[in-house]
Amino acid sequence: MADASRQRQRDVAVLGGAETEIVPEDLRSIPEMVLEAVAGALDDAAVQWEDVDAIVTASVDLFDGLTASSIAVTEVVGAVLKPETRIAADGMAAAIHAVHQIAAGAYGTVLVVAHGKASMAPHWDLTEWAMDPVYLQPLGVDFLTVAGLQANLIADSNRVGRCASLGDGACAVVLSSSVPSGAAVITGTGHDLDAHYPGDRDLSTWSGLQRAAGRAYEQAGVRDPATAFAVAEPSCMFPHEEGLFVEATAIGKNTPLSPSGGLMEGTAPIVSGLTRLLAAARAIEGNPGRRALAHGAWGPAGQGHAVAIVEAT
């Protein structure tokens, strides 16, 4: 069964993708911003609207200030009279959902789209509303507070620093069962959702990522992650998270991390993981046999993790 699962995963190609420039404030509406990424992805993948069988979007109502926030982009992602799934988590989780849709034979080509607009409201303040309302919200605890606590627990002065700059942006990726020569293909995926309450888990480790990576490694047939990857693209919002990522994934300490610049160059909420998948695919495509590890994260101090292993054919 495991071998069959790995074969299905290898059949999912990253045909193409595009992302908007991350800016402090994009004056366009969400649909206008998303349309740029979608049009660019379809062009990069050399497919037409009619070639897309289904759409998976990633957005969070709380951050957009909209109920059912995917409705704002229904038309521009081409989801009118087509199957659409909305994932209220990082864009990498949306990509994994699409991978399984394709692996199951439900669809041949799926468009994955993620968007975030941090300029619309104080992002970190909003995350306070996602915390426990009885004990933590009255104290003003938000995701930024928990990340600071995590950094102090690790007690590595070389890795304590500012968080990535948040802005507005969108990313779109086309995944397909059709695998062109030289394409990057997704051979393994894994995801994990750890305990939400920060006091219910060990913040000094990313055990959820360890479990997610382990599932992806088994699926892709990765025996030694220390030597398996030509590049890794982690979703690290803070410098201290890089150490957590390396430890949890057991990748080699000399494996290049974020040669594309990573999130510290600027990112948008929800979009990060999908941009890491696109960066990982572009880093290895055209180099048969080379593997890359892409990662998405969400929630307080890395509560949720999603991993994809990409390999060049």
Contents of the next structure:
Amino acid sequence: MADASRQRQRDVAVLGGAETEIVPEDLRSIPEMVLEAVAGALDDAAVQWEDVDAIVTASVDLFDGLTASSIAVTEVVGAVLKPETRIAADGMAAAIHAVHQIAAGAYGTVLVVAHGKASMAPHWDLTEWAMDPVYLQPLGVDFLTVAGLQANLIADSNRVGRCASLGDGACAVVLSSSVPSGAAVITGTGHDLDAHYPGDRDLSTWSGLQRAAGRAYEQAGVRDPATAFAVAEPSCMFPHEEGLFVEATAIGKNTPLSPSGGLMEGTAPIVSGLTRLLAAARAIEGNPGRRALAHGAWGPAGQGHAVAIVEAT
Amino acid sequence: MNAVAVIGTGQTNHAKARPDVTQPELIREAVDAALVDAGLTADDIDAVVMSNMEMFEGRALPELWVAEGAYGTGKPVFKIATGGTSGTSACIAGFHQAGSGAFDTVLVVGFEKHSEGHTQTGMALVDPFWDRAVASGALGNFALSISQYMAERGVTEEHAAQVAVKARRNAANNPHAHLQMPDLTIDDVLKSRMLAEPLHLLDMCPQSDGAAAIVVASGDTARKRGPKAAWVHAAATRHDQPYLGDLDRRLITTRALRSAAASAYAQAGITDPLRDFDIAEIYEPASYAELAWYEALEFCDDGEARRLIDDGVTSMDGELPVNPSGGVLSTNPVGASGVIRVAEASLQLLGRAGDRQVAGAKTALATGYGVYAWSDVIVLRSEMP
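Can I get the form predicted together with its partner chain as well, since the one above is the form predicted on its own?
Now the complete complex, all chains and molecules, led by this one.
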């Protein structure tokens, strides 16, 4: 797979970002909520609407109760008569796609937006509709039950009840090929989708994250993950996932996890990974040479993973 | 944008229903065909981009379940979902991934299995405050804007019926096509059931089960493999305001498609589209839409589309054959339809289009269209950029 002659991806700056406060129910409409994050991100990044060449959004139709749900936010993400690409996965996957767009030379500055409202429907019930409809869905299997299986396998089962509280939120991040001095830059990315059926996976590990992190390390030139990072910002929805994260990324026991607080106090579906990218960039900004690892996950028990390495300049 | 090329394509046989296969099995058919066409194995693929409109099957995140049909397990995979442009936007995402330096080969696969869901229900789930009650689904949308378009541009039901006939007759040369009707006549179209004035049944695309895949290679990888490739010379995508009242006279202005075309043509150096393109695969969900696209894509001046169809300019033996495959009017698995456009345009440049081949095609156009909200325009050539 790896080709030695392959060009190194160009560095992409995290110019700025913003997120809404995660609340159990945000009474604003989806576009009103998203506008707060987008306006905040443009302000934080010190860019104007016209500076944005393209937009990548992340959302899932069934979670939003809308078909092509990014249509709901066209105007508030500034996508009218601009390129907009919509990824149906965690916001970190959308950020990685924006990095690829910039690295390919297609666009200079890309706005990445993720939004989700857990209040609109019982979230875990909806995830049943993301399980294979032949063998798993008829049994009532959803993301929560697969996470429970995983927790029982590797940890004290009574901890399963402690799940990150799900609410409503939006996050927006501005990425750019022009790197202001002192900016945090993304030097490596990787994503991965593991097998769907719990029986086809080794649920005692996050092997998909291991592959995703490996791809990111290769691009970023990270040789010793145990000492490489000043901070790691994982997307862990359950306590048992922290151990899986540390093992799969090989960041060791000394790398601080989620000094910003992490997801346990509240997060929104689809939004989590993008908030981790923002937290990781903020944690190292102004400390040249420092690296941080940001992580997003989606699907049952971490079937999908996305990783970005952020480095301060 | 960095150079990338399409080096292989594959499709299922598209049909009203494919009860013989599950969604992953349907995908596997297209992917296996694309890998064979590219001369690659699944291990050679670095990343996968999928495209599907999950509400049409009533699912969430179906790629979690079906990606193994695309040999996606353990690979970088995600899905693009942008209505009718899902497929072309997924192809463009594949171009960007292969051009980024991160991957050498990217597999793009689109699929839809309309027979396992209810498409009209899916299409009805638009903005709940304003548009859901009045602008749900394709038919109502098109009937409104087509009536305006006919009045302003002098297009008649007979002009549209000619497009419908051309599509289904072309499809008879395409073994993958869903509706193959070699003997269809204008009279048949005009006598088919009225769905919503002025749209007859045969003016509209079908709902199909099907999947399509392309293999995209980075420029270096494509060059190393040999001369035959469909090179990407331009890719442009545009989004527009969604609300019925905000979109000024939709089919007449088609500003998202016009904006995307202007960008793509500038990137690829297209100055006279009718002459510069040898073949076009455009996303026409309704017969009238194809006529409007002729104008938006600058094949002719506004108001001249009826002349193009009357004179056979866009038929198989005309100056610019449009949709030799039979187009969306003959085959429409929504998540795959955009991939099919790019695959068919690439097949023409690779000289592998069989009975629907346009002799000597060197420059091809592929477009995607998602009910007024999105437009994609892609220019491919047999020559490297």
